[in-house]
Structure formats: C-alpha cells, structure tokens
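What follows is one chain in structure tokens, specifically the form predicted alone.
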Amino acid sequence: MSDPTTHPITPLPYQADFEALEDGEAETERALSETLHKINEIVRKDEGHAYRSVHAKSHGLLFGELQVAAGLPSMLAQGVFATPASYPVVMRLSTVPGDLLDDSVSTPRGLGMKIIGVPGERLPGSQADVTQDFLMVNGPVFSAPTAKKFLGTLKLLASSTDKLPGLKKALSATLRGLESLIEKAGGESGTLKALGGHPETNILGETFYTQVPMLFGPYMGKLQLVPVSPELTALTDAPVDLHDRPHGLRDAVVEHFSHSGGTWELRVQLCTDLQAMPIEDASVQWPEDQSPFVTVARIVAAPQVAWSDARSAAVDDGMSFSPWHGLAAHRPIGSVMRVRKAVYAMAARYRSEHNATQVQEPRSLTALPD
C-alpha cells in the first residue's frame, strides 16, 4: 500500500483510442459463449443442477460492509469511492474450474464482490440496478493477453471437464510438488498453478486482483483486495489439510468465521504509462514502482455462517457476478473485459432457465440467510 501524498503519481486520462477491437472479436465472443455453454451442459448432466461455467464451486459466501475512506484525493474519489459511505457487500470465494472437483485438485482461487445500493450513472444493461461487481483472482495478471488467446485456454478446460477426476487429483499432487520446488528457488509458475499445482493453503489469506483494467472515473485502473486484520494475515500461506477432505477449503472458511471475522483493504492502481501498463494485453503486470496500489476502502466481515445450503441458494443460484454490473465510472475496458459482457449474461440466463431460483440483482440487503 502507498500513501498518495508521499508517492505522488500523474494518472493518464482515458481516451477511446486506447482501446482497439481485436481481429475477429465478435467471433471470439460467440465461440467463448459456445464453449462455456458446453461446460454448463456437461456439469448439469452430471450434477442435475446448473452451475457456473467457471468458478462453479464456492468455498465461502460472506456478508460484510464496504467502508469508503474519507479524505481521498480527487483522482481516487471516483465512482463507488466518490464520497465516504458504507455499503453492504457480498463476497463469493471460489476456485476456477466449471466442474465440482475435490479440493485436492488445487487451482487458482477467485473472489466475486457485489456492492449493493451504489448511486450513480449506470453501465448499459444495468440501468435498473444498484449494484457494483468486481471480479478478482489471486494473481496479478490474467492467464492470456487477449480474449482470443483465452479462448484456446478455455477450450482446453472444456475438453477436460468431467474427465477422470482421480487422474486430476494425482496430476494436481505432482504439479504442486513442481511448483513447490520452483518457489523454493525463488520463482513462481502461473501455468503450473492454473493446471492444478496451486499450493494447499488457506483461501482466506489470499490477496486478490481484478487483473484486467477498468475505468476509474476519467482514469484507468486495476483493483487489489488485501487481508489486513491479524486473524486473516495469519492465514496467508497457512497450510490446509485437504487429504480425504473434498470440501477442505470451505471447511476452513466456515471454521474461521464461526468464531472470528476479518478486514480487507480495497486498493486501486492507476495507469500512468500505456507502454508499461497496456490496456489490451491483460497478461502484463503493471509495475508498482511506477504506480503503487493505494487504499480507497475497507471491507469488514463479522463472524457468521460462512457457507450453508440457504446461502448457496441465495448467492450461488440467485446471484450473478459480472464486471458489467456497475457504474459507468467503472466501465470494463480491453478485449477480455469487452467479451465478458455477453458471455456472463449467457451464463446467468442458463442458470435461470435450468434452476428453480431466478438469477437477479439485489436492490437491498441487510444480511445473507444462514
């Protein structure tokens, strides 16, 4: 974290020509929708229920309060963060695959955040809503530079959906061993982690990133969510025993929130240089020495029932998370973000059509069911 008064930056104002449609972007969007629909169909056939095409399995469903910081300088006081305020927030912790795997198949972790009751000019398609969603993964960069490149990765994921779960567990154990050796040597492999080599650590200790850019008022930025309270920072890199515990990550979240809460800081990194911080290449990490992350809000969650069948019905089935649910001040930008609009809407419609619970945006929320 950085103090903007001691580390001043000059954010670059957004211009429309900073974005450029990728060749065949409409076709990429169509192919992504078809591939995700294929995953939906396979999993629904197996489970008798429609789940998300990716991030199908939830490990924690948390209710908290987002507290926008007071006294933010004008370049940070944008959109949701324009004025000091408190909003209810729902956080959904998950892992990447579209099928419901044993947690010993360890893959990157995700966090979907839905802020409720947010005023302001809305994005097209969400004019009737009052929510702002941010989608995050526990790594600073996206797995592919563009939507077209991501399509290839997604097709590979689709081809392995519902294939040999026992083999996936064995492969994951091997990949974790390789990743451990790389990390002991001071490195890290995003590829190994994505394929199943993510370390078996507590999901509550993770730092999450939006990975791909969005508008931040007149500027452009990425967000980061960092655990800061002692009870959460103690869980960073803390091991979790997943042997013969198919829902071990969820068990750890439920156990923690049965007696403790947690606080996170929500931070923004503003774009100051298009060469170092590109908009259309989501695989590039924006350098923090040029533009550090700065805190704009905190999220506080009290002890609670962190996962239950009732919560799953309300959030897993009843809500969708999309970066296109939100304010015009936080419009998603870049090819990966642009294709997400239609693709995520398709996935939400699919679950609405096949499950008993209608997927819709909440207009108010005082708590989640227990």
Ligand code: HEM
Given for the second form:
Amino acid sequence: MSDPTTHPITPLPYQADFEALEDGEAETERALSETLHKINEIVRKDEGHAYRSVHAKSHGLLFGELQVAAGLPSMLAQGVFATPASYPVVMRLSTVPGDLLDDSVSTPRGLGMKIIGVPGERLPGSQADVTQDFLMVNGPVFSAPTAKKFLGTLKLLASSTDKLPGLKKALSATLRGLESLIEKAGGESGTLKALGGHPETNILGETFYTQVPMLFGPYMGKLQLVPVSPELTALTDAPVDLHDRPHGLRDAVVEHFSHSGGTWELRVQLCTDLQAMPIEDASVQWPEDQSPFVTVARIVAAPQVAWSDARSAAVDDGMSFSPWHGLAAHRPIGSVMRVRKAVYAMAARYRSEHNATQVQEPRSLTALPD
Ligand code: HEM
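Given the form predicted alone above, what does the protein look like in the form predicted in complex with the named molecule?
Below is the whole assembly, all chains and molecules, this chain first.
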C-alpha cells in the first residue's frame, strides 16, 4: 500500500473495447441461474427456508460507518469516494457454500458490504436505490478466468450440495491437513480450500478482495478491505476452535464485538496496463508492484451485538448484496461481473417469493436491530 497523495501510477482510462462478450455468454448466464436455482430448491426443501444459493451462512452482521478519505487526488476521488463524506454501512460475513454446514467444514470467506445514501448517477436496474454494494472474498483472484469456466465449477458444487454432511466434515479435516502441507511447500490450492480445507482461523482477521474489476470513474479498479486496528490485526491467522462448535466462526465474531470494535481500510488498485491487468480474465492477479492498493476510505464499527435472530431477519432475509446495486461510476466489467447482474436479481427474487420477509434495498439506516 502506498500514500494516496504521492503514488506514481498512471491509470488507464476505460474504453468499451477493453470488454468482449464471451462466446455464448447469454447461455452461460441462463445456465448459471438454473444451477443456482437448483441449489436454492435443494436447501429450501431441507431447511424449510430460502437461503442464498452460495454464501448461505452468515457469521457476522455488522453495522458501521464508512468515512471517505479527505484530500484524495482526482484519480482516486471517484464515485462513492468523490467527496470526503461518511455513510452508514452494513457488512455481512459469510462462507461460500449454499447449505448451512457445520463450521468445521472450513471454506473460503465472503464479505458483502452495503453503503447507504450515496449520491450520483446509477446503474441500470438500480435507479430507484441509494446504495452501493461491494462483494468480496478472502483471496485476491477468482477461481475461474471467465463466467463460462466458472459454470463448470458451480455444477460440481451443486452436485455436492446436501450430500452427506458427515462425510464433508471428515473430508474437510483431511483436506486441511493437505492444505497445510501444500502451504509449507510454498503453494496454495484454491480447490482444496473451496472443498473444506480452509485454515480454521478467525474470520475477523481476513483481508477481502472484489477479485474482479469495476469502473472507477473513468478508470478501472479492484478493491480490497484490510483490517487495520490492533484488535483486528491480532486476529489475522489466529486459530479458532471449531471442534464440536457448529457456529464457532459466528461465536468468535459475537464475542469480539461484545467488548471491542474494529477499523478497516478500503483500498483500490487501478488498472495501468491491460496486458498485466486484464479485464476479461478474472484469474489473473493484478501485480501490486505495478499498481499498489491505495486507501480511499475507512470503515469503523463500534462494539455491538454482531449477530442475532433480529439482525438475521433484517440482513440475511431482508437484504441482498449485488455488484449491480450501485453507481454508474462503479459499473461491473468483464464476463464474470456482467453475468452476475441477472443471476443476483433472480436470487433475490427467489428469497422474496419463498420467505415471509421481502428482500428490499434500504433507503436509510441509522443502525441494525439490537
Ligand atoms: C459468475 C460469477 C458469480 C456468480 C454466478 C455468483 C453468484 C452469487 C449468488 C447467486 C449469490 C447469492 C445472492 C442472493 O441470494 O442474494 C452470491 C452471493 C455472494 N457472492 Fe457471488 N457470484 C459470482 C462471483 C462472485 C465474486 C467474483 C465474488 C467476490 C469476490 C462474489 C462474492 C459473493 C458474496 C460475498 C456473496 C454473499 C453476499 C451476501 O452476503 O449477500 N461472487 N453470489
């Protein structure tokens, strides 16, 4: 990370021809929706409630304040970050599977962020709202280069939803062993982590990434959310005991926020070179030596009840997070981002249709319940 006022990069202005529709993209989008709908149906039959078809389980539902940094240079003062204002923000911590697994099946972690009351021209489909969502996972790159390649992985995940949770638990313990061997050897295996081999660490210590690009005013960028206050950085890689504690991740978050708060920095990495930082290949990590992440805002959360049934009704059931809820200045780009528009809209509709609580975009928020 470098100082936003002095970093020496020259961002590349966006041009429409940096994006190219993937072969059969409309069909990929349809098949993704169909597969995710299938997961929705399986889990609803099991649980009697409609959950997200991925990131079903929440581990923390946090309320905080996003403070845009003052004095940003014009290349960084874009979209939400155009003026040094403060906004209420909701953060939903999750893990990837679409079913409600015991936390000892340890998988990659997600964070949905909803900033409320942002001014500016809006994305198509989001004109009536006042929110800006950013969705992140705790790794720098997406598991597949394109939407079509991702469809293959997702079909595999769909076929394992609901299959023998006991077996998944045993498998996870074995995979974690393998993962630590690979990490000792200097590598890292996304597949092992996705299948349940993620290290059993406190979710509050994680750094999260949007992984895929969006417009950043006239430029293009990816975002990162980094814990910076000592009480959060102490939790990075800190082990959490998930043995016989099916909701151990959530318990650790609730325990932390019962006495402490936290501060994160929200950082952007701007694209400076299309070859090194492609838009249509989500599996390439943009090199930080060519374009470092720089801080554009911070998020502060005070001690609070970080998860409760009332919060779950308000956020898990009553809200949806989508990269297409937001400003035109942050339009999602690249095939993975494009197909998410229809898919997330379908997913929110499904939950509205099957649960008592309607999914709605909040227009204002002073705090969450509890
Ligand atoms: C083609 C690629 C992708 C598809 C089809 C997809 C699909 C979905 C769907 C259907 C949901 C549930 C939405 C709901 O029920 O409201 C979801 C949630 C989520 N996705 Fe994705 N996703 C994709 C890529 C990504 C990427 C690249 C990230 C971030 C790096 C991401 C992060 C998340 C997060 C954090 C959530 C949970 C949001 C919440 O708390 O409500 N997804 N995704």
